[in-house]
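First, one chain by itself in structure tokens, the form predicted on its own.
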Amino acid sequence: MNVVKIAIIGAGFSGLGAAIKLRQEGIDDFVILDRGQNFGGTWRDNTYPGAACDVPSHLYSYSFAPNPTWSRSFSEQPEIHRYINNVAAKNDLESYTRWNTEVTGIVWNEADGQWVITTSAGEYRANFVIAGVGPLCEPKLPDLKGIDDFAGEIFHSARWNHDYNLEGKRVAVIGTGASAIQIIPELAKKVGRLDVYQRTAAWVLPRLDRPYSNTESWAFKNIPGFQTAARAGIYASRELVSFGLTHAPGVLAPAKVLGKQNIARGISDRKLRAAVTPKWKVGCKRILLSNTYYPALNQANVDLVTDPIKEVTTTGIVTADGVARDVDAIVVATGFHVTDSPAFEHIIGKDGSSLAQVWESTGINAYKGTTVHGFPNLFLMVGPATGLGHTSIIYMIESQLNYLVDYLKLQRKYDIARVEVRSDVQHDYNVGIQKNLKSSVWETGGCASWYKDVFGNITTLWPGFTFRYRHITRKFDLAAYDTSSAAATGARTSAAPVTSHPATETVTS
């Protein structure tokens, strides 16, 4: 059995960032547990053709680890993966990490005041757990009749089979979301025939991507403040979009014009144009970026199928209209378990209930997207109501890390052994979150999306400007928590009770 002060689950942007901040605070008694073989998380696992980021490079990186050598304005997967591993190497984190270690259980032991973590490589005990598993780690497979009987090759976009040669084959892609619109143009270049199965059309705007010039690259490396200014400009422009998403969807009308122009440029057939034009407002579902998706659909060897899938046979796919299309391979690009992640089932709190069970009865919620009542000494990274529809999630991760670091300072100051957010504080906070989302495009835009849980609440997205979230996480508000000291287990610290309505401050944009 291994005993550590802090266990970090996951070695992606969240887990890596947490480890760096711990070392900066002089804390070395921690371990990173990851089922993979190197750093990167989703950017390690998603290696499908065309994989790239929809956030500009200079913003999709740590503010404390700028990369002046980005090759283009929107980075592709290999470059992002390389950046993450370079940052890890510079901070000497390899020795803190246990690779090929699948976490199968995280159980709170109230008597000992510790988390018991079971893994494929043995048991760990930790006083504190930072769960950096990420929302895009568990592929979601479609529930289709006969899919297990398909005799050809089938794989999810996040588990790409690079050993299978798709050249000249008949291929079906199920899904037209963020991953699919990157995959489809690449497959269209090489396969014999490509069937694209679309359930709902998405708004796809032009992707303003280009390689950086030699002059720009030189400036990023050699002119002090140039890269910082570029990052700030990108951030500011993206924050303007958040106002439209949360408060005034009409502000996004120009984006709809851009989307229609993008369709008109890429597709010549009027019927096909109509099929890919969404009926809901821009922003209701994730806004996608591509210059190549619509031209790919316009190719002679590509067919867009909008009839629902009835079943999968041993040789292909049958749609509701009775048409059977035989294929050699099926690529499943149907996203991830976000609001129903299997990871939630493995985290067991003080009352013996899993995070999944608690959220099944209460709805998915947390305090500041980070702590949950009933789960002491647990920090969630990119938890409920921290997701974004307009800018870089790394900004939110760094905000959470600020909150974590400030807690660790208080923990040392007051000798805190156990910290648990109060249920009334968590409840009021989330009432405020939902109230602020009522006027958002996610509620009024006319679409159904994975942003909502089974109760119909938008549980994944942050409402409003991200600098508001940065503001409320700048300091750890100890008064919102029940705490006990190491010297007197079960005794509250001298922290004063909450005297203001937490939700009022936290969700005002």
Ligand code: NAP
Contents of the next structure:
Amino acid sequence: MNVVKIAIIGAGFSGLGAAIKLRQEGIDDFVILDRGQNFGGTWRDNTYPGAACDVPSHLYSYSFAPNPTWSRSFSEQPEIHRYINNVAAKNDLESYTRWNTEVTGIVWNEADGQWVITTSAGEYRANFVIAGVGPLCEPKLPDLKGIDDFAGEIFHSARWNHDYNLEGKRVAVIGTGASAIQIIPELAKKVGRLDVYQRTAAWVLPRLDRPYSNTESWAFKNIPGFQTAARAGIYASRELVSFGLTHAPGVLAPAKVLGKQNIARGISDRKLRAAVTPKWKVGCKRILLSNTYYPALNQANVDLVTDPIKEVTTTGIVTADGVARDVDAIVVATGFHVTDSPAFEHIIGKDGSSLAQVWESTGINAYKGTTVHGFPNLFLMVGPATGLGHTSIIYMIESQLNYLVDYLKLQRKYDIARVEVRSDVQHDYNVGIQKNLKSSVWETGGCASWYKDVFGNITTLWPGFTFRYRHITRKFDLAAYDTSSAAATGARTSAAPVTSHPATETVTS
Ligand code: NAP
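Please give the corresponding structure for the form predicted in complex with the named molecule, as opposed to the form predicted on its own shown earlier.
Entire complex below, previous chain first.
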């Protein structure tokens, strides 16, 4: 058994960022547990052809680890993966990390004031857990009749089989989301025939992607402030979109025009143009970016199939109209278990209920997207209502890291052993979140999306400007929490409440 002060689950952007902050705070008694073999999380796992980020890298990177050598405006997966591993190496984090360590249970032991963490490589105990498992870590397979019996090659976009040669083959792609629209143009170049199964058309806008010129690269490296200014410019332009998404979907009307122009530019056939034109408002689902998706659908070797899938047979896919299309391989690009992540079942709180069970009755929610009543000494990274569709999630992660660092300072100052958010505070905070979401395009835009949980509440997204989130996470508001000191550890209730701290906050954007 290994005992540490803090256990970080996951070595992606969240876990790595947390580890760096712990070291900066002089904390060395921690471990990072990850089922993989190197840093990167979703950017390690998603190696499909065409994988790239929709947020320019000068913003999609840590503010405390700028990289002046990004080769282009929107980096591709290998470059982002390299960046993450370089940052880890510079901060000397390898020795803190346990690879090939799959976490199977995280159980709070009230008597000991510890989390008991079971893994594929033994047990760990920690006073504090930072869960950086990420919302995009568990591939979601479609529940299609017969899919297990398909005799050809089949894999999920996040588990790409690079050993299988798709050259010249008959291939089906199920899904037309963010991953699929990057995969499809790459496959269209090399497969014999490609069937694209679209359930819902997405708005796809032009992607302003280009390599940086030598002059720009020189300036990023040598002109003080140039990279910071570029980052600030990208941030500001993306925040404007958030106003439209949350408060005034009408503001996004020009995006619809751009989307329609993108379709017209890429597709010549009128029927095909109509088939890929969404019937819901721009922004209701994630806005996608591509210059190559529509031209790929326009290729002679590519077919868009819009009839619903009836079943998968041993040799291919049959649609509701009775047409059977045989294929050699199926690429499943159907997304991730976001609101029903298996990780929620593994975390068991003070009452013996899992996070999944608690959220089944209350709906998915947390205080400031980070702490949950009943789950002491636990920080969720990219927790409920912190997700974004328009800008860099790293900005939200860094906001949470500020909150974490401030807590660690207070923890030391007041000798806190146990911290648990008050249920009334968590409740009021989430009433505010849901109120702010009412006028959002995610609510009013006329689409179904995984942004919503089983109660129909949008539980994944942050409503409003991200600087509001930065503001409410700048200080750890102890008044929102029940705490007990190290001396009182073991007491179930607040033994040593700490007073005279900032008042609790609700959200207004
Ligand atoms: P996704 O956005 O959830 O898209 C899944 C696609 O599969 C949708 O088109 C969905 O159709 C379809 N689908 C799901 N179940 C199906 C079924 N049973 N039958 C037929 N079609 C089905 O997943 P993703 O594309 O992997 O992207 C997930 C998230 O990853 C993104 O939102 C984004 O946050 C991130 N991501 C980002 C980038 C980037 O930065 N460029 C790239 C990839 C991923 P419906 O729309 O009808 O549900």
